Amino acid sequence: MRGVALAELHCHVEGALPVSLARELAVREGVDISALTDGERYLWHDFPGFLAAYGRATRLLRRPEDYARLAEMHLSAIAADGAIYAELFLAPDDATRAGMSYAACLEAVAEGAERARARSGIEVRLVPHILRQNGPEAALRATRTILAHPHPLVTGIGLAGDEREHLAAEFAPAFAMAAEAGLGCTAHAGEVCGPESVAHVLDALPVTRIGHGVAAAADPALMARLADEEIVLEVCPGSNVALGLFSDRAAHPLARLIAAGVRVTLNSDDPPFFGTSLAGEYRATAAALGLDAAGLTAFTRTAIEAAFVDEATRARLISRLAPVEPAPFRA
């Protein structure tokens, strides 16, 4: 987006698979995905349909070089739109399902990230995610795998998947292990479940960020807690609207969260599945909230302040932002 530096904390690398690359991989694998796509977007009709489409598309990623190409393509594209920082989520369990080791998948994504960085200067970190529906024992195994393969780009851990499955507290041992090893912690909550999902995560896990978290807008006391504890929400408005959680962007609670003092960032989640992009999220938010470049830069600043990076890197990224401090938004 012209004149505004962008940053993203919430994007699943598998969910960023462009339809063009999926079609290419489908030809290689002898798989027909014609009913799955329309133009550059995947087709689905409801939340279960989205999960099914996501599974069919991402199962085409069967080789490490697929992950490397995907990471490079996605990161280069958002850098061309002005992104200076991005975190990518990846799931050890998905790599295993595809028949490759987590280490091989990790090295491939890192290779793609480094190629994008060399080309564009975008700074990248990787955040492996535990899949909630696989349960706490699988979470412990995944965490041990992540810690057994340290990488300079891996700076955090997250909890993703179906938030309706298992209590957040069941994952406390895995998160304690990761936090003790120095990884930043984030968890999906308050997307398809209510504000109690967010509260449970805050009570049970050592998180500094919440993925989505928009259901918190229904609970003023919870919003106050988020603001007081300076928990950052990785908000994905386009994803929320596409999934039918809100009728349109005017009904989305982003403005209420900001007005309550909650720290929020803008993110694309799974771009080709939801018809989103990082730059598109910034543009749509500017239109919905009447923000100028300085107001949009506030989202980027928050993302960098909440990023899982060392302080020297954070300072370098902050130095790349426009120095103008925006006036606080009020609904």
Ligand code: ADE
Contents of the next structure:
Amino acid sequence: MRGVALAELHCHVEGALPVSLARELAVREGVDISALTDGERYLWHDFPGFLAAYGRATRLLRRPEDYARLAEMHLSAIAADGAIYAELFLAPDDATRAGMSYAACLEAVAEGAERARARSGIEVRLVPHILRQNGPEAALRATRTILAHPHPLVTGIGLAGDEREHLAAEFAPAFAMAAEAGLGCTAHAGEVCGPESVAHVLDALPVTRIGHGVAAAADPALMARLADEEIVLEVCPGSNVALGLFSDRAAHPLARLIAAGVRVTLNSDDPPFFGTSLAGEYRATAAALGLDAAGLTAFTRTAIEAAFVDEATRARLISRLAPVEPAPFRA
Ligand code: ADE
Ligand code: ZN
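Now show me the form predicted in complex with adenine (ADE), since the one above was the form predicted alone.
Then the entire complex follows, led off by the chain already shown.
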């Protein structure tokens, strides 16, 4: 995206695993993934199938250096496209299932992020997330582990996984602990479930952001609430279309959310699963909504305003954006 600084708040490091690297790891691990992949994409048919394919691909990440390589590859690629800031989700439960400690996985992702930063200048923060389908007890365990290993790059906590399982309120104790420790809070909601799922998160969890949240577009009162409470949505249009939530980008509610005053950002979610990229989301949104560079920079500005960073870092990142043009004088 020439001339436009990009920022991303919603990408899962495991979900960024390029198929080429997955194939290399599969050979090393003696696993056949030919039925899982086609070209540079993973194969799946619906949301449960996506989660299953995601689990199979994630299980190939067995060593800390796998995570370090993956993080460096992904962050270097988006930096080359103009990204100045990125947050990466990571799932401690997935790392421990592979026999790694959370600390080793975290250090590896941080090392990959540092290598990408040294090369490109991209600023990175890490947001470990708990998995809904593992339930509230596992969430408490994961949160205690996250808090027992504070790291300067870990500035937030998230909730992801199967939105159809468990109520948001069941995760309130875990989120309360994380918020008390100073972590920013975000939760996936209103992706495969309806607007009530977004409302449940807003009622139960101390979030400033919602992952997806696009189902809110079906409920004008909820959109007004999101706008009033200045909740930022991490919108992933390409992911939503790939999952069949909307037939195409023209049917996606991004424009309706913006018109209702909801603050939105653009994100890739899980690039090789959905055929997305951060720059691709900016480009496709420019085409769908008829936006120029200034219109696109507004998404980046919102992302940096909502980023889980200290205020000095936020100011430095904002200073790298093109200034907002003054509104034309009207008599
Ligand atoms: N984990 C990775 N991608 C996800 C998505 N789109 N929804 C829920 N959990 C996820
Ligand atoms: Zn996601």
